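A single chain, nothing else alongside it, follows as structure tokens in the form predicted on its own.
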Amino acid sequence: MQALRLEDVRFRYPGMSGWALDIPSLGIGQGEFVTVLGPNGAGKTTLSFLANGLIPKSIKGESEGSVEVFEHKASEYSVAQLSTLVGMVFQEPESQLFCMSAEEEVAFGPENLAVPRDEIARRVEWALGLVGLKGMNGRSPSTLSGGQKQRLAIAAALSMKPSMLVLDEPAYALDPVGRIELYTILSDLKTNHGMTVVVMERDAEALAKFSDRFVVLVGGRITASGPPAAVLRDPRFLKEAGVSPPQLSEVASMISARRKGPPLGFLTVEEAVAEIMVNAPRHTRMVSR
């Protein structure tokens, strides 16, 4: 089943001469972890707004084409109805957090859908546990760290029991350790809970080992799509697209150029070391031992 499908989709905001998004076709399978890469202005946020129904329900503009969520037309749902299918987490968690405690924050969405109180209580404990905030029910969001706030925003989205989670640059303000912790949580949601995860991001390095697929978006158009190792084989293309390539990709590109073979792609230091040892001159390998 397709969790999200776009066909001949175009959208532009009022006053724009060109399209903010122009996608002939894009499909994301149920249970897939997809990272959409691109610089500021690439159309990543616009794509996320289409996925959760804010476009065209709340955000107006000129739109064309078809958007389907779990094989149902998104246009047939209200934003509230779509929130039970697609959870949305924005770049700055403060824009989503406005209750006095973590428990109230996570309970807010289900309460607005008139979910029974005992079920809300179960969802609160479940969602906080999934993101590593168990026992912090009474904490004020203002006292949490940046990473904890982002986790709380994810828990609030999860309490609606969505089948897909869409995150718009969720690690923007996090340090490297916080990013890995966040992406590990998202990977767990995909692997152990069958959730579809779509992350909009500019930096490919941290997400390479977690993602099933990279989609590169430039100027509202898809310029590349495939497994991370394949997309990362061309660091020059990534730089031109406004995406920061991992250092390992640049190492792989240099090795490929030296041996004049097909482009290499590896995602870990261990893979890089193995490849270097295979391609290093014989005397170099003997010295390294």
Ligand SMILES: Nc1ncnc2c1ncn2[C@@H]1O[C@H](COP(=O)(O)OP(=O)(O)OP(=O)(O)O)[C@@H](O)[C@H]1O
Second form
Amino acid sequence: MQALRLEDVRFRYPGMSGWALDIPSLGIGQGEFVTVLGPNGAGKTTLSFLANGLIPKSIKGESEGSVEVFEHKASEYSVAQLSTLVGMVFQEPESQLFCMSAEEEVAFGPENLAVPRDEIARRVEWALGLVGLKGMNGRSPSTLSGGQKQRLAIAAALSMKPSMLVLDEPAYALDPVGRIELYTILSDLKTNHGMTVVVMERDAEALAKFSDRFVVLVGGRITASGPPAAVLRDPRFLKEAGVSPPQLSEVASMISARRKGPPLGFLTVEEAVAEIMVNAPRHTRMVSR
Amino acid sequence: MTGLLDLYSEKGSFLHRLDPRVKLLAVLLLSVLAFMLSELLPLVLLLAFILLLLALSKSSFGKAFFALKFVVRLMVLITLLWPLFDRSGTPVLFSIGPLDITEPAIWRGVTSAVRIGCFATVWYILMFTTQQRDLVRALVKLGLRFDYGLALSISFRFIPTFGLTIESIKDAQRARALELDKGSFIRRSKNYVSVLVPAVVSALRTADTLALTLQSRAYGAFRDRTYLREIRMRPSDYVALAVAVLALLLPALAKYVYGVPL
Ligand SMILES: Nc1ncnc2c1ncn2[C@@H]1O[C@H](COP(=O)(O)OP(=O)(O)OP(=O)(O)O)[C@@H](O)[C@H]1O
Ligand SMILES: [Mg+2]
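Please could you give me the other form, the form predicted in complex with this ligand, since above is the form predicted on its own?
So here's everything in the complex, that chain up top.
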């Protein structure tokens, strides 16, 4: 089953001349971890709003085409109904946490959905545990670190038991350690809970390891889509997407350009060593031993 | 501003454990009582009772001091100013220029000061012992619409954030050599526009994201939402409520039915 399916989707904000988003077709499979890469103004936020119905329900503009979420037509449901299928996490940690305690934050969604009280209590414990905030029920969100805030925002979405999470640049304000922590949690959700994860980000290098697929979005259009290694192997895609390619993949493409044989495509130091050792001329191998 | 907001401290007094609805009603009743009493002695007794409650609330000395400093200042100010405006009665004790200071006016000043002291302290005790979320929940339970309660708690939550935004914008403008606190009043007001405009823009953007967040968390999905933490009246809450009601009712009966001068 497809978690998200876009057919001939176009959207423009009021007063815009071109399309903010123009996607003839995009499918995201259930349980897939997809990273959408794109520069400023590429349409990442617009795409995430389409996935949970905020566009066109709440944000006005000219919209065409069909969006399906787990085979339900998004247009036939309210944003509140879709929230039980699609959990949203926004870029700004500060403005998406509005309660006085972590527990209230996580309980807010299920409370609105009129979930019985003891079930809410279970979900709060479960969701806080999944994002590594166990025991922080009473903490005021404003006293949490940036990374903890974003994880709390994830927990607040998880407590509505969605099958897909859409995150709009969730690691924007985080340091490298916080980012890896965040991606690891997302990756565990996928592996252990079959969660479909769609992350809008610019951080190609760190996300390569976690993603099943990279989708490159430029000017509202998809310019590349495929396994991270394949997308990264061609730094052109990333350059035009305004994403700086990982240094190792630049090294790989520079070496590949200067010699014969199959192109190198390593992304990690281990892969680099393995590939270079296999492909290197005999005497270099001797020397490096 | 933050001083007003973080008055609550986590202490295990019986006042902390009371149902917030009961506390709210009790505070209202005691406030009415303070304004109903017109004689000094009963008001002093009431103040003593309220100070006893303050002591029982185990409020940290720092916070209690912060609050009481404000209350005492207010009381002194009222005591001093009252006779200047209320010059009725005799005997005249002394005159400041054309102003006759009379003895009854001084007593009325002291009485009003004590009354305001009762009133202010009792509300401080409420803030010391009740989390804002419980206060909001109490209001919703007492019939306030959930939307309004949510708006109220969101404003509580974002006021400090807004304060921080203003501070960081001020720093940014200072870094650009804008001297915010120098020059005439007009000059300074103009400078502050350069702080307020970005602050308001930032607040509007936050409000925008907040609106989208609320919708994404199924806000408004059902008319009857559930609550993780219910507030429920326990026997001790009924006792406290009864005490508060009697505290107003008995003096009211004595004063208005039996004509006891209170
Ligand atoms: N509310 C709006 N009104 C008008 N135009 C908008 C609005 N929001 C976005 N746009 C425009 O739509 C296009 C896509 O914007 P979008 O916010 O989806 O990009 P993005 O990839 O999320 O960018 P960023 O990385 O800056 O967040 C941009 O050209 C942008 O200027
Ligand atoms: Mg964006």
